[in-house]
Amino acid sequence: MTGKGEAAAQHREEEEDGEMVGVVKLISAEGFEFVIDKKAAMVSNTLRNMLTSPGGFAESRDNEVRFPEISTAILEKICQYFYWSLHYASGKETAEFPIEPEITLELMMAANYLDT
């Protein structure tokens, strides 16, 4: 088992063959943690800026982003969207991303903030 510092060091590689590698931890308002591929997180321009900006920001240093305003259910749906977007980005095949009507408004507000 690796310590927090060792695990973070393992995932600090910024690029390998031109693609983002490693993982990012997204933390919801309730404290639930989603560990996703950094490549998936880069679907969001906001996360891309947080994780790649120079200046030693905590998000880029720790590969961890807290969202005190985004609930667990919404953050889970956003993570699903990141992977859906990666899968269908080529445009060779398409599929509709399912969104439950009762979460539409909250999801739209989070998507707007994350610039996805």
Second form
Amino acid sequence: MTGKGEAAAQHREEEEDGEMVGVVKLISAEGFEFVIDKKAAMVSNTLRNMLTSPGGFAESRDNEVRFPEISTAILEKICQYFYWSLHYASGKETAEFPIEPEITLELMMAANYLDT
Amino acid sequence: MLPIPAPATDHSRHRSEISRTLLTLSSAFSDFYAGNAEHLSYYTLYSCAYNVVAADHGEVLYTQVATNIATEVEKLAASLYSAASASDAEFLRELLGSWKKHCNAISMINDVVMYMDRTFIQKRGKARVPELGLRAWREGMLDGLDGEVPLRLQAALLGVAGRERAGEAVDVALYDLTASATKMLLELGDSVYQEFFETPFLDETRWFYARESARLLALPCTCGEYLRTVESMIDAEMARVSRCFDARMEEKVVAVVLTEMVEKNVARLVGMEGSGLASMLVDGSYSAAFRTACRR
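Beyond the form predicted alone, can we have the form predicted in complex with the partner chain?
Full assembly next; the chain just shown is listed first.
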């Protein structure tokens, strides 16, 4: 597993919907920060609810979410999955999302938690 | 590593942990209703719900959610009793404010317990959180149709039409408030809307126009004049429905007016000396009658 630390470049998007624009910070158990587009984060239903709930939780106000129980490696894989999902959502191309067998269990747990 | 659901070996510690978690959620739900949730962490609450369900206590959480919601609605109902003596507009404003708070809180609760929704609720086919919210509101606010709040609400809704028909002025703000209140009733269910509002409204309409037709027919008037009056009555009723009530009611209201004013008096209208429908057909002044007939 290569590349820990600040991940994926930020892609700027056109202004289409106030809530979809902008970025959100996901923080792993070890404290590494991943800055991703809100649109990518919303691939996870859990994160979507968090960011769009009418009450305005602390996370949506500060635009950052801490995951003290998800390790950096898993969180990075999840961010990659978000972008992969957005890219292939149109269904025109297909490609496999590569998952190393040793992280499968943790990844599945996280995916279940995040509803993604 | 996220918690893997495992059989609890130390039961009492496990139980107290669950209780603590449930308490956290319970107090958070109260915060939602009070409108101060900005300090709360979605992640913490979501994890609480997740952990409880993952430890196979979905039933406990579900029961607690239902109970919390019911309690909060009761609190809102209690605070409404004090507003019951205020003007119609004030009362409706308070009621609709509470309804909005309730809807927001339900939405937030639903978001937080999403894991339970996806797994426990769907597996057991139980009612989802929004449905629990509607149920709680129906039972807490509109229970029995003879509590203070439902009676007051009904009076406020019927009051607009009653006053306008009597020729009194009506507070303009009431139009929007009434429209929102009827929307709320519709969301609670068609049967609630009908039993609570539509049926009594149509009954009152019927009584009013039965009296009106008797009154007008006792005065000297031509058939044409009578029908023109009926037409303007229908216009007024339709305007009120479009401003204050649900559009589907328009047809029913018009039908009631026509029945009371025209249908029941057909024989008399036809035979009116010199101006009845019969003579109108003869001398060609039947446009009013034609227009009225077209309403059906």
